[in-house]
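First comes one chain, alone, set out as structure tokens in the form predicted alone.
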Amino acid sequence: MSESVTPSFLIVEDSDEDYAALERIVRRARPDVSVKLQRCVSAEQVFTILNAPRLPQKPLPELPALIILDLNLPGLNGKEVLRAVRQHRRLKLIPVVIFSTSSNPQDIEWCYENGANSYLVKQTDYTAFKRAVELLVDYWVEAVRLPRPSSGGIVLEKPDDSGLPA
């Protein structure tokens, strides 16, 4: 990411415990960089945010630069979120990192076939969990360049043409 852009992550995680650990590690991994974090606890919340209405005289809210997505969500699962994001003509530019307890090869294969940019298995050992999150932050904050949200490449669609489930 460019040094002038504040990285923004949308974390889709229903476990309060996992989210708290993830948030703490992200904040500590790069204390020199302010990372904006937004959380959703369900697929339905993601769709509500991504379908935010276009309001007259107001700029469209910025979309996240990265989505960190748990597969096992209540209601619609993470696969439905990934599929919807990848089918949306503008949202499909946002990298999606799957962060799941599932190490099932079929889940991993399905996610890559459907556009996941990375797949990390949540470790039950805290040291391994912390290391995985630190690597994720280093890679997506320091190593890669993403389209700038203000460049017009990543903006919200009008709800009626978004293609996302309501």
Contents of the next structure:
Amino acid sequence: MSESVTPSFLIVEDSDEDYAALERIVRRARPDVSVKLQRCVSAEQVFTILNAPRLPQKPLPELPALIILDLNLPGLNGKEVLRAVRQHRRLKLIPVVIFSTSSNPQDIEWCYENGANSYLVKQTDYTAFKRAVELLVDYWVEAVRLPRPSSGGIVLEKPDDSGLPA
Amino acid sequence: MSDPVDLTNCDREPIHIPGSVQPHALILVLAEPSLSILQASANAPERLGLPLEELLQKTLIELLRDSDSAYLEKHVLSKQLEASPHYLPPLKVGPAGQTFEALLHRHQGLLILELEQWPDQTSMVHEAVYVSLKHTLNQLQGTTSVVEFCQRAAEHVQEFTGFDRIMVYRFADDASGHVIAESKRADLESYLGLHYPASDIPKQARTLFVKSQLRLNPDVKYEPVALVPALRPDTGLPLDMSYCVSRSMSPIHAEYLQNMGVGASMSISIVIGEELWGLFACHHYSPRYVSHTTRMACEFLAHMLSLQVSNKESDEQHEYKLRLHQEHRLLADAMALHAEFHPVLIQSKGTTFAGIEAGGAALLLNDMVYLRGETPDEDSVRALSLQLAESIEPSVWATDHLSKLFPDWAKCAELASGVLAARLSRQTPAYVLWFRPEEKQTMSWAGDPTKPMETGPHGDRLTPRKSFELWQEEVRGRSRPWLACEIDAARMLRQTILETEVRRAEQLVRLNAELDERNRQLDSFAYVASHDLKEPLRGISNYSNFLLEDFADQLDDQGVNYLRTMMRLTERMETLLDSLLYYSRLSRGEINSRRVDLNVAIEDAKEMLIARIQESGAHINIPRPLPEVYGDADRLGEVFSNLISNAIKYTDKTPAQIEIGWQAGELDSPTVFYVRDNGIGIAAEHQQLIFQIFKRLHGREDYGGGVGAGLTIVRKIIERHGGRIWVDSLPGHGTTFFFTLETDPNLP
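Alright, leaving the form predicted alone aside, put up the form predicted in complex with its partner chain.
The next block holds the full complex; its first chain is the one shown before.
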């Protein structure tokens, strides 16, 4: 990952407390790196951001480098978001990390089958929770190389009919 | 009669053409319209005072006085004479000028004149008969039942005729007879209630009873008087004497009566429609003649009886039918209100079911036998229904002679000679049964059966004593027959029961579907609830940690302790939620069944528990290898690890002794596995509680802690495998958990 690029995470999380914890841990994990955090509280909100049309004279909304997705959302759940992202022509390149309370093997299996890149279980035990988030940051910020961020020039298309819900 | 007659051919005895008359009467057979005499009984010449040759050349007119011939021509011969004999006023016939009681009928183109004479013809004064008849009819009007009606009639016939015994004899559908009313001389033994086999009155005799309403044998020890010539001169055939009152009787019947000690007999048929309903059987123990006037009164009475009986009987049947319908209505209404029919039936009133008259009744259902009234014992009823299920095709079936079909059941004849059965299922023996007792059917016609007549004039086999034996062999174990309306009532009850059951089954399917849905909702509720509960819990835990991380140096020890307690509580709550989640996942998830070597499953479980086993020094003993089963290896391993860890936990002995074993099931029952320990045991009153989720019997920190979900999960796993688990325990002596798994037909 290029030094000049600020990593940006899209965190899809409806719980303020969980988001606060995530944010706190992410910030503290790498005080030296400023990670750009964007938050959505529902699947619908995700779709609005991701499907924003190109407007003349206006910069395109920046696409995140990584999506951290909670499965349990109000309305459409996280699984819908994962499926929509994976079926979208451009978005499908963005890694999706599931961060869920559910440790149900069926949920885990489903997510990997549908293109999730990682599956983390939110632990109630703070230490374990913290460790998981720190690992996540370390891994996706430090260790791996992400696809080029889609800002500047990459125009988002209207979603396919079969893709994102309108 | 050319062939010898015995019991094997008496049905074929041509009793309508005996070719002879009884000696108290003489017969003149006349051609029409000349009234010339074609045949005469051999006693005619003497009685009439004319040689036979001469008689056979005369006409009837020539033998009568003018006034009588005029009467005859005007009132009788000009009319359509019915075949049944027409009573004429007393006639003086022939040169001798003797007075005869006369009867005339036309049959097969001939006129047949019967002239009777008896030394004492005044068995009753004419006027008295009419007065009495009128009185009788008034009395009969007032009776309510057929039996009472017949009883009154019998008394009146006795009064009219002076016979020693009058019986009203009722024929059943099978042509057997039954004495339903009797009027007799006080010193005579009663025959009331006795039954007689159909064979006592041969078929052709019954036909004749329908044809001629009254028959009189004033002296059964008579010499028959032949007809001369023996055959009809116009056709060359024997004279058909079906309608002749004085026709010579069958020698078998004569012997039968004589063996009974009867001197004179008379029978008056009770015919309804074309059917022989019954008879007045009149016996006298010495010769006795009945005058025409009296006979006319008796015939009239019998005729009245035919008309009334049919009304009264249909009334009686009608009332019974109404009652049966009423009973059925009550049961059907009650069954409509209840999910199950059998409590309704069992709690219904009376000693029978559905108002069907019987000695007792039984309901056989789901291996239960409910008895009421007089029935064979439970085992017999069970065995009988098995036999019926095997051999009786119709769903509703009745017999009045069970032992005839199934000789083994003669042992139950006293209570169950008659059986009415309504089958409720084809798969299992399920029946509603009604039982009727054996009816005493001893033939005592011959009086004292210890005084046998070894040989009669017509051969050994015809003697009443022998007949008596034959009869007894034939009809032991017989009950009152079942009426069509009773069989209908059983059919209706069966229909209603089956409809109730269909309704119940539908209801059950619906309830099961609802239950499935609710269980599904409940599981999904447990899943969602515990899942959602974790979020705030995590928040509490996280924020407690934030506090510690950021403000630990500003808090005193107590403040830090409070925070640590909060965190410990969240951990505990998480464990509870995890157990709940796991439990609900067990209920919803698939069980991945395959062949499982339980020995491997146990090794895996021991592996998981290795630290605890080593630490506690527990001994795990497996006396013999466990069999292969069909199931989910991981889940079954979990069962063993839970049970083993419990055995290690709940003990006060060192070391804990644990035995894992199995017992092969007998027949269809499954193999029973067990895990036995020598631990602290479980008090009887707690043995059901241990399987409840989060139910703990001990303090939280005692015996190694835990949330109390292990056994609930064990039970759920076993239930998901189609088995069950139970516990046997003695406090202080240890506990044994037993469980089964669904037997799989593919495994030995």
